[in-house]
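A lone chain, given as structure tokens: the form predicted on its own.
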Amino acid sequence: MIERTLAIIKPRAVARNIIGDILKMMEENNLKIVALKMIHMDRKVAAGFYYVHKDKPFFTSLIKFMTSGAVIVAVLEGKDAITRYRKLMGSTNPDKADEGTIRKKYAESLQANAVHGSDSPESAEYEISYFFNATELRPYHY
């Protein structure tokens, strides 16, 4: 099934100038980029996006990290895109991530794990609409 998923390249990965390397890994894994932009989240935007974690002990540090610099937000499309991108990202903990995954190659730590991806079709729909309106999503012609 053709799906869309949100991808975020996090602030430390952007600051380290590895955006192109990460985007290339996505494309090489047959994930089509149908929307892409660089933004700098303020506290309100980051807190709204990560509202599902608001009661967790890491929420404050997560918001501080995600507002510490620019991020790349992208919409990826492809067959089973959510599952395939999550496999490509690797474990949240880079020490436990499989070789060849984005987090194994580029994460600096558990928190600075380089990328984010939607975990379900429902979260993908919410997350994509949080950062992109319909006119920013281009149809991909296969």
The other form holds:
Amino acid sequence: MIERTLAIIKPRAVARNIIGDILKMMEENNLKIVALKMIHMDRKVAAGFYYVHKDKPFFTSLIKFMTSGAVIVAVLEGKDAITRYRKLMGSTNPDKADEGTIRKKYAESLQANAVHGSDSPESAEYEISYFFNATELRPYHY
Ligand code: CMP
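Moving on from the form predicted on its own, kindly provide the form predicted in complex with ligand CMP as a structure.
Now the complete complex, all chains and molecules, led by this one.
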């Protein structure tokens, strides 16, 4: 099924000048970038995005990190995009990420793990509409 998923390139990866390398890995894996922008989240925006983690011990630290600098938010489209992009990202914990994944290659730590991706169709819908409006999300013409 053709799906859309939300990707974030996190602050440390943006700061390290590897935006292009990461976008290239997405494109090479047949994920179409159908929406893209750079934003700098404030605490309220980041907390709303990560509300499912609000009771986790790492929540405060995660919000501090995600607001520490600019991020790239993007919508990726393709066949089974949600699971395929999660596979391309690799495990959340970079120590457990497979060779050839974005996190294996670029993560600095569990928190600064280079990228985020939606984990289900429900979260993809929430996360895409959290950052992109209707004008930015028109059907993509190949
Ligand atoms: P992400 O895919 O953006 O989703 C939640 C983020 O919380 C995760 O990547 C990590 O960057 C961060 N995080 C920090 N500590 C943990 C942890 N112990 N387990 C899972 N995620 C964590």
